[in-house]
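As a starting point, one isolated chain is supplied in structure tokens, in the form predicted alone.
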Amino acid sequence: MEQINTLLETAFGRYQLQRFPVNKAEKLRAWDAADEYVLQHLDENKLLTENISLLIVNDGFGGLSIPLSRYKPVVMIDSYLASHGIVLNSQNNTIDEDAITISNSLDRPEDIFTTSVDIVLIKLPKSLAMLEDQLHRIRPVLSSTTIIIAAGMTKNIHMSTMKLFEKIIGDTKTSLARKKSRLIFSQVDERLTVSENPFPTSYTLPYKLDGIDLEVNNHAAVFSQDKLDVGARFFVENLPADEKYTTIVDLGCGNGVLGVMAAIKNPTANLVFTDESYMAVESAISNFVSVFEETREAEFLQTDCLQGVEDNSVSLILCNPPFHQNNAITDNVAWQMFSESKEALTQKGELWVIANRHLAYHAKLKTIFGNCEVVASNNKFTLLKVIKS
């Protein structure tokens, strides 16, 4: 198997970068052509000086912050995995731990910067909702002199992307394409009337609790902003209920709807919600509390899959696995979720997985657990169950 390239060569130095968690069979680099384009543009245009203030949004595993560490950047990021990747890559490249400040996606930049930021670098997130939220969040630390450069692969940059920058920041233009990536340049218009940040959003579930409508709150990073996605809905309609489920984990919980509905159907169970997104975990907390208030407790972990959950401690795991990490398509996360589920489950414990029919999760699960059955299916989704034996 061909080994993935881990050497990032830039005008600022040469760096060994890995994705996190480290996977010996990794097929994806820790950076992309858009990172390289940004670094080249900064160097060619001599935009960096020793005492600038630098904000980097959505840095993936340090592709920008590691080469630019001498400028003491602040990194605003929603991903637990990416933030830990930055820490790991800093250590591997002997970069001082104080050189890069990592803040999460819910922090207010104005609480970090005392004056306007000189340069803002943005790696475009997967969703427009996330981009809209982030532009609103950084707006208070921008001024007419702030240099704003966004970067992404050309296939992910659309007119709707440009319109968001124009609506929230000001005049916006793009660069020529280079290695299938582009830069976006946005000029702050201080006269622009900007509406309030619309996030978090909410919608009403098609279910009731004791005759009362259930409302779901979503921060911007959560998948399916304005309604329950069809896969989750199919899962909810087939959730199990049994007193044998003493501890239930909503793995990769997103807004926590699966776990909340499982808690309603299993009133004596202990609930654990895990996700690698700060915004997802915060959404899950909000939705659990809105249903149960102070009558029930749950554990919420922003973590890598099931890290922090004891082995042999869980009787039921509910999983709607992602098949992408940021903008990269990969099944590594699903494999890790399934493997760690086997460790976390008690004997006879169950893992329930919802998946698009075209994904080969049935075979993966049978390889790991030795068994797999179809609980329910429709023309688009399959609900699978495996038992630890």
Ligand SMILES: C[S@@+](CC[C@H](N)C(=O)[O-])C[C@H]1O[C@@H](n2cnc3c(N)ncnc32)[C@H](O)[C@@H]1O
Second form
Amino acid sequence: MEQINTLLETAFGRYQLQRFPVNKAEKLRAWDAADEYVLQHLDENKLLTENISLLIVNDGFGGLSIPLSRYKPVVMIDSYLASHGIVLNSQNNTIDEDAITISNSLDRPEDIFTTSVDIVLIKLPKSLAMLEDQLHRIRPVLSSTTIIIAAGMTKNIHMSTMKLFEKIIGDTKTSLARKKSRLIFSQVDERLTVSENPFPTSYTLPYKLDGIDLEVNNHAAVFSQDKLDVGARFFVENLPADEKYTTIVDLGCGNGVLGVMAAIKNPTANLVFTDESYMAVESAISNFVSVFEETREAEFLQTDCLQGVEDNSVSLILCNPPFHQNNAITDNVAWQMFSESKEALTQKGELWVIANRHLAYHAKLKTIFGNCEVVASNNKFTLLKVIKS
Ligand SMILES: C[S@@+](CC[C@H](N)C(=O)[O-])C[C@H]1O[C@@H](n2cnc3c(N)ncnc32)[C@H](O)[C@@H]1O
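Structure of the form predicted in complex with this ligand, given the form predicted alone:
Let us now look at the entire complex, which starts with that chain.
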């Protein structure tokens, strides 16, 4: 098997970087051409000087913060995996523990920086909604002297991306492409009238469940942020109800709609919500609390899949698996979710998975559990159930 390159060579040093969680069959590097482009640009234009303040938004696994660690960057990040990747990669490269400060995606940069920031580097996030939220969040710590450089793969940079920068920051232009990546340069216009950050947003579910009209709150990074995903809707319509489900986990919960609905249908069950996204977990908390207020408790974990959930402790796991990790398409996470489910379930415990018909989850699940039943299907989705035996 071809070994993936883990050596990032930059003008700021050479670093061994891995994605997290470490996977021997990993096909993706821990950084991308856009990271390399930013580092080259900073070096070629001698933009970094001692004592500058540096904010890095959405650094994945340390591709920017580790080479730039001597400038003591603050990294704003939504992903548990990426922040753990930064911590582990820092240790592996013997970088001082306090060189990189990690803050989460809902922190207010003005609580971290006392004056405006000198340089802001932004790796473009997956969604425009997240970019919009992040530009609003950083705006209070920008001034006309702040150097703002965003970076992404060319295929992810559109007119709409540029327009967001112009609407929230000011004049914006792009660089030439290098290795299919591009930089975006934005200049703060202090006279610009900037509207309020529209996030978090909410919508009402398209139907009532047990007479309840559910209003779903969503932070910007959350899956199904502007409307209920069709797969999730099909899942909700077919959720099981039975007293045997004493502990239910909403695995990769997003805004928590599956778990909240399962809680309504299973009034005595204990609920656990897990997601690697900070904004997802915060959205799930808000949605659970808005339905149950003080009357019911649940556990919420920002974690990798089922880390933190005890083995042999869960009777039902609900899963609408992701097929992305950051901007990369992969089914590694689905595999990991299924294998870890087997550990977490009690004997006869059940894992229910919603799958787009073109994804081969049926075969995967059968390999892991030795059984797989179709509970419901329509022209786009199948709802699969496996039992731990
Ligand atoms: C397809 S979405 C489903 C969200 C929600 N359950 C629904 O049906 O609307 C997949 C979710 O898995 C989360 N996720 C991705 N990788 C994860 C990981 N390693 N551990 C936990 N959650 C993860 C994503 O943040 C996302 O919220």
